[in-house]
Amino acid sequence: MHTVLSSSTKTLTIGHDLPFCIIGERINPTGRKKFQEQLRAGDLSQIIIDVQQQVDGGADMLDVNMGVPLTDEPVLLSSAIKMIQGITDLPICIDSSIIEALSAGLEAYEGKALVNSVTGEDERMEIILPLIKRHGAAIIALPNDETGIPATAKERLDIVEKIMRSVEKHGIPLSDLVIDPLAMTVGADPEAVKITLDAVYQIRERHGLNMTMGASNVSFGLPNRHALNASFLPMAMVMGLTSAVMDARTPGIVTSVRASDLLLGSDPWGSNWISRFRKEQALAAS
């Protein structure tokens, strides 16, 4: 199953038989006090730096979140999207929990966006899915609902199937549904990563859906997080993960993903691996 996304000039396809999709996560003010202050003052200049760093790092898509307290998030998100589309042709993942902001972002976006995200509560899906249908966008869905985050892979799969029924009811093709199987930190539960990997495997085997997740969640609260994230992603790719929201500025993690593409047969004859290596050599020599 392929999920096709686009900017105004570039198409990106996510699929189990294609190279892993890196969704650059940096354009997000969470935990960035200075960036928040800049955005409150109407200064969007940091976004230009963040975009360039994610593009240079190898991102295939950019996650854009403008959730800053004491701001007009719909206006801010719309402005950021227009600005970003003026400096890169990478497709955008519009990231907000505010329906008005999602609507404004989709109105501003040129192309077919990915929206991050919807949860499995009936009320939430009834609000967001008609918006997704109206704009012809794709959606990331998380398998948690009114009962909270499921403790087992089976419970997560049950909610995925509930989401699938709702998506189809609203006339959205399943190819436009991307599941986030909920990566939880192994620092809080030694079984957390095994449960997530089991969920990824079952979702792929039973339904063939594309999947993404906030990859760094697995290492939250632990030292040397980059090493853990770089080890986790190849495991998840083997199980069926096809994309991740991650920081493309971290070469070790990006290299781990691209090496896994080659070794898993998603980069035939290593064309991407070789071209990336040559580009890095040229930059080092300049």
Contents of the next structure:
There are 2 protein chains.
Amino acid sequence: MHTVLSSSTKTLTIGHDLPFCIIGERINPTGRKKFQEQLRAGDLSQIIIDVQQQVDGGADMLDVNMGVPLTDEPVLLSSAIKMIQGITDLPICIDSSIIEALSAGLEAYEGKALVNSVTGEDERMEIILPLIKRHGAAIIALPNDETGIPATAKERLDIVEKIMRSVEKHGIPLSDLVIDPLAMTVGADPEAVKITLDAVYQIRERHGLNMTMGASNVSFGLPNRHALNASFLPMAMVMGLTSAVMDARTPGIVTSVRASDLLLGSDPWGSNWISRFRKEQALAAS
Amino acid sequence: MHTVLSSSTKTLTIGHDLPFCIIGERINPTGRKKFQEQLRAGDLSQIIIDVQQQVDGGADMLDVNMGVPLTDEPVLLSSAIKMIQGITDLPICIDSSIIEALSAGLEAYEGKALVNSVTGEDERMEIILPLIKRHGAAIIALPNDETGIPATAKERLDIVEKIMRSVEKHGIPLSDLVIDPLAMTVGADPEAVKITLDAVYQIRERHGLNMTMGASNVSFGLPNRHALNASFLPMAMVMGLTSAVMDARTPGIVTSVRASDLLLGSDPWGSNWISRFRKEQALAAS
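Moving from the form predicted on its own to the form predicted together with another copy of the chain:
What follows is the whole complex; the chain from before opens it.
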């Protein structure tokens, strides 16, 4: 299955036979007090720095979240999207929990956006899916519902199937549905990652859907998180994950993704790998 | 399935629910001219250095190969094994293509050794398996036969099943059979790693056998091999690989294996991971 996204000038395709899609996640004020204050004062300059770092790090797409308490998020998000589309041609993943913000973001966006996200709760789907359909966008959906996050892969699969029915009912093609199978923290439950990987495997085997994840969640609370994340992504990729919302500023993790592309046959003969290596060598020599 | 190995004082168990077994591979003169000359002159001192480096790097077991042209390999291998057992309590994987060397190595070894290796060729199995049975050892078997290395996972499975029948016929328990599903080079064939990973998955699913691999083969001829190997091992582990013959001197690759142990639930609550991190911090501070 191919999920095709675009900016006004660039098309990006996500699929199991294609290089992994890195969705750069830094353009987000959560937990960044100074950035929040700047945004509240109408100063968007930090966004330029964050975008450039994600682009330089190798992001294929950008997740943009403007969730700042005590601001008009719809206005802020649409301003940020317009500005970002002026400085990069990477497609954008519009990230908010507020419907009005998603709606304003989709209005402002030029191209076909990915929207992050909807849950499997009926009420949420009935509000968000018509918006997705109207804008011809794609949607990230999480297999949790009114009852919370299911403990087993089987239950997550059941909610995925419910989401698929709802998506189809709203006239949205399944290729525009990207599942987030919920990366849980292994420090809180030794079986958490195995369950997530099992869910990834089954979603791919049964439905062939594209998937994404907030991959760094798995290592929360543990030391040397970068090393854990760099080992998690190859595992998730071989099981069927096709993209991740991740911080492209960490070279080791991006390298691990590009190595996995090569190993899994989506960078045939290593042409991307070798040109990446040459660029790094040139940088190191300069 | 648990494969239990031992030295005279230490027991090591390999299994899908246990931490991955790193078989340190450096104690091998192949491609090392100076080391070969030393061994030919009866000087075993380099072995002490090599053993120490593998132990320091975190090897759980040591592969010992004394294949030097123009030497009496059986004599050399048994001397090396006796010497190594005097300086470390790690179990040994006795590695030779010469039956007389394997036999001498097994005679010299104290404990339960792993033998590397036998192919699925009837003639080889009829010679080596009685030796394994007589010494109560365990054996690494490769799913290639008279016709060469099979191109598909299915054909490798067929040979694995033939090997299983032969092992059982010789009265050796299947828990003492470790399959090497043949890590091929992705630089020579973009599908090579996918085929190997598929074979690993099927061998685990159908037969639950332990597996090992010369993991670094996958990156042969490509730049930044360490990064490729560090991404390959998590993939192979999630598919069912339980050990690898690898050089423990590369910290990034050992870290990737230990991270995968934690992510896959075989280092519950990260106790190994956290103590490893503390040791590294103490080393860095000293």
